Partner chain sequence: MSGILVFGEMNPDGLGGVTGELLALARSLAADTGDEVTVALQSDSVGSEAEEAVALGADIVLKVESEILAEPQIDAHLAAFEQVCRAVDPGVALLGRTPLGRDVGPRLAFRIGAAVAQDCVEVSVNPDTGRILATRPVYGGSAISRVSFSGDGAQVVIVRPKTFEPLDPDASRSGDVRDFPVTLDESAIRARLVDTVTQQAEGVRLEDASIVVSGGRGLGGPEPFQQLQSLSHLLGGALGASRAACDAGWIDHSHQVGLTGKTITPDLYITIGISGASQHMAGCSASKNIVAINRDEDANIFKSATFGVVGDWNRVLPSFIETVRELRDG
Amino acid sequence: MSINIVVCAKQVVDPETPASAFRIDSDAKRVLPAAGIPPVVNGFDENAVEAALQLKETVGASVTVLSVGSGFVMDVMKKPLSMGADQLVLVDDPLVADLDSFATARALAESVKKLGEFDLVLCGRQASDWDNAMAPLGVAEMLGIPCVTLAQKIEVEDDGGIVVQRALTDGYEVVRATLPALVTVSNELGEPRYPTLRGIMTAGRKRPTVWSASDIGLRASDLAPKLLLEDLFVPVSDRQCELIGGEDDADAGRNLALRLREARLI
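Just the structure of this chain, alone, in the form predicted together with its partner chain, please.
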């Protein structure tokens, strides 16, 4: 058996950007890329790539990575290829930059259809920029396929069934569906593998397939937002931290306990 997997992956601002470097253009209502900190593939999407590669090893699969956006950094977007994915498809068009979840789902769903045969669509559980966790659900609805979110384990059975462990904060659910299906992947699935040197070289030689919005049959009017961004700002914390010191670290630990007792917190 071999299945066709499409992994949806998004290029995002590095979520580990230190707070001091995190800047917003409040007029344009967008986050400014921090100088010297390149974007990354959304972390949960890397977990999804990992899930796909594990299935490639166990049941056999061809893995296509699909991304919709603009301003792609090729070294960044090729990372899934260097991890072992077979093919990269970029819908690279200003028309599909900064879409809301609805329009993103539409663009992804149309791209998956254009790719043709697919058995499994994998997405990260959410993108670390807008934290919506919605576009994958829309893709499943638009493609009319079963949808399971928050996977920590995915098994494909011989008869085309899949068994997914869905991570909850206190354990997990076991969910069964049949292919074709869409599954979103959570970090509990395990750390994504590191690219090997050979993987990096192979990826370097591969050329992504690049489509425009019109290649997937979409015009600006198809992508109008349903959710409107009115404001974007950095929250301010008004807490003042009382630093507890002492003669040395051990003394500070003692003083901390005494201070907490004084404040009736312990």
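Just so we're on the same page, rigid core means the largest C-alpha set that superposes within 1.5 Å between forms. Residue numbers count along the first chain shown, from 1. The model shown is predicted, which means the values in this text are computed figures rather than measured ones. Compared with the form predicted alone:
- Once both forms are fitted on their rigid core, the CA atom of residue 221 lies less than 2 Å apart between these two forms.
- Superposed on the core, the two forms barely differ at residue 15: its CA moves less than 2 Å between these two forms.
- Remark: the rigid domain rotation between these two forms, smaller part against larger, is 47°, computed from C-alpha superpositions.
Following the display of the form predicted together with its partner chain, present the structure of the form predicted alone.
Only one chain is given; partner chains and other molecules are left out.
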């Protein structure tokens, strides 16, 4: 048995970017790329790639990585190929840059449809830039397929179904779904594999398929945001610290109690 797997992956700002290098364009309400710090593939999406590659090894699969956005760094987006994915498809168009969750889901769903037959769509549980975790749910709804979230293990059965272990705060639960289906993958699945030298060389020779928004049948009006971003800012911490001492620990304790009483905190 062999299945067709589509993995949705997003290029994001490196979450390890130092706070000193983090900048926001307040007028445009967007995060500015940090100088000298390249973007990365969203970490949870790498978990989804790992899940796809594990299925490829156990049941046989064709793994296509799909991404929607603009300004892709090819060395970054080719990482799933160097891990072992078979194909990379990029919807690279200014129209699909900085979309909200609904428009992102619309673009991904239309792209999956254009790819043709598929059995399983895998997504990271959420993206590290906005942490919304809504786009995969929208993709499943628009494709009209079952959605299982927070997978830590995925198995494909001979009869065309999947069994998924869902990570919970106090353990896990096991659910079954029929294919085609969409599954979001959590980091409980395990660390993604490192690209091998052979994989890196193979990825270097592969050219991604690049589509525009019009190639997937979308216009600007189709991608109008459903969410309104009111403001985007870095929180300002304006705390004051007062050190209360004394001749000894007991005296300092009394002074602290008096100060708290003056502030009407006790």
